[in-house]
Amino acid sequence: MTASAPLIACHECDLLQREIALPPGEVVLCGRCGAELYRSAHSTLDKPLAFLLTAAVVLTVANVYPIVGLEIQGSGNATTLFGAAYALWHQGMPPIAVLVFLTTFLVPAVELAIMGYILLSLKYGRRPAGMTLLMRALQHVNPWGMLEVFMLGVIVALVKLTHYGTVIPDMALWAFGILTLLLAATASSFDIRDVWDRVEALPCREVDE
């Protein structure tokens, strides 16, 4: 480590430390609090892209097929996520309907779209337009993705519904469960430091604002 090495601030305790070169698969921890500072860069973008594209397909499946079916005295009914939000809206609960739509569909879709645009641009050697704005948007929408909370709520609801009839888990329910894991894998493989390093390595055409 030399005095000319770039400085990095710990996101937990704000301690300034000098960066060091890392071999593949290694992690740098803060010398004061032990928080992870950064990891070694991916050799390719194939891994995050694979997670992201799979998550996009599963998100589509989860919103096309019914989540759950309920059969009471021989009469059955099933609904999709959009159907559930639509029913909440028309039952006098528009804030909850909007919240369900935003946190379980719109926010994950926006996250995947932003990350997909950035990764595909870098994959083909192009500097993403509006990179700074995209990263800020990603930072702002990230806390609103609440699929894991939605899944917990669905499980609780299913347990209660078993007292009224036969509950039949449908394809979308399993898709949402898989999607929760895929989104976590996508977020962990989307290394912001690595992304910015790749952007800086590309020829500058315009200054992103």
The other form holds:
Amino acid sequence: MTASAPLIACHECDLLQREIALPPGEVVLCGRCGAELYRSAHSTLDKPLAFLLTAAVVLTVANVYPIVGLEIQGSGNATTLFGAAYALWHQGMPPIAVLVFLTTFLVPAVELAIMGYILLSLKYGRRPAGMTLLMRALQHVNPWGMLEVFMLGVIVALVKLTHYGTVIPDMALWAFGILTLLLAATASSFDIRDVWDRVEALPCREVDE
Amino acid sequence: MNGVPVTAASRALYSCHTCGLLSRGADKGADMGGVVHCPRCSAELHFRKPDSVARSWALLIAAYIMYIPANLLPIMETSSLFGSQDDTIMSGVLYLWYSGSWDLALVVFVASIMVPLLKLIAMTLLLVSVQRRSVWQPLQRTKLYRVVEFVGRWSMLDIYVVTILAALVQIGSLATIKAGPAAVAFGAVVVLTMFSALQFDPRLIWDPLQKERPGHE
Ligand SMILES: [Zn+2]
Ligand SMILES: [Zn+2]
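To test you: the structure above is the form predicted on its own. What is the structure of the form predicted in complex with the partner chain?
Every component of the complex follows; first up is the chain already shown.
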């Protein structure tokens, strides 16, 4: 094989293909199975960083304020996400409490922290320490962030709650809604391939080991 | 396009899971115990996910087993002045339906009952076809795998509903809602099927094509 353009292997069917140059905003799909091979690199790191920092602020708001309140015959009750997980724990459901806490708070928070650290390091021209470990952690935790499902769950719960009393939607409900969109925007502007290319392009590269 | 499709594995090239780099693997000598590493990010390299089919099966069978208590046991226990009531996932759907929210009833039915079951069936089909080295409809099977990966998370819906209800409806003797034992079983089904799908290597769907073609020529 005489290489003209670099080769790339599809991660879903392993077909070898030649890379082609891409105009901005375009995506290359595998010729055999249609999986996304790569997308054109972003010109700056500012866009993913902007989404990411906003998402971090909104994540904080979403967890500080109550999601929803319920008023039954004069006595009121409101819950935050932590409060809900805490209640489950004390009702003899620790596994579920942990699952809820992981999928709605810990995973999104860890993802934002890792991406933020990598992007900020690259922005200041440094190779992030432990890059391989961080990228692998990111890949492993990613499927377990389920905020959009949680949002739908809250909506179903709201409908069921109207049966018991007056439902009062609170700050965190809106915050979670916005956060869902922000996380999607952050994830789509954070490109693994682009990040590795930037790491490789750094002038003085330290070796990991 | 011309004859046998060329895959990375057939050219002894590794594609790195962590950084995507295509390489022959850095030979770091005997101290690495025969494990090949990526020259760019030093992650371990494999042609295919190791023991993919066996691990995927084990997790899937466990998920099948948990699916039974998840649907038979109560997921929500309500106690009020008028006595107590246990709700399974299905009775929760029926409650929404009869209280006029047929749209949400449908959403919960699809997310909590249909999706988990279809996921179990789809994973079984994928695993059996891969084990039999089937060359039948690889593209459609790859698409099926993508659907399984995409919808997996949506089965968590009922868990979140119960979480919110159990946290809020705690008004002493008036009404109290607790999560029931099915919540744990149901959570286990979701987690186990997701792990099963993550262990599965979709490239195995395409591998038999590789071996078949040269024989025909
Ligand atoms: Zn492909
Ligand atoms: Zn690598």
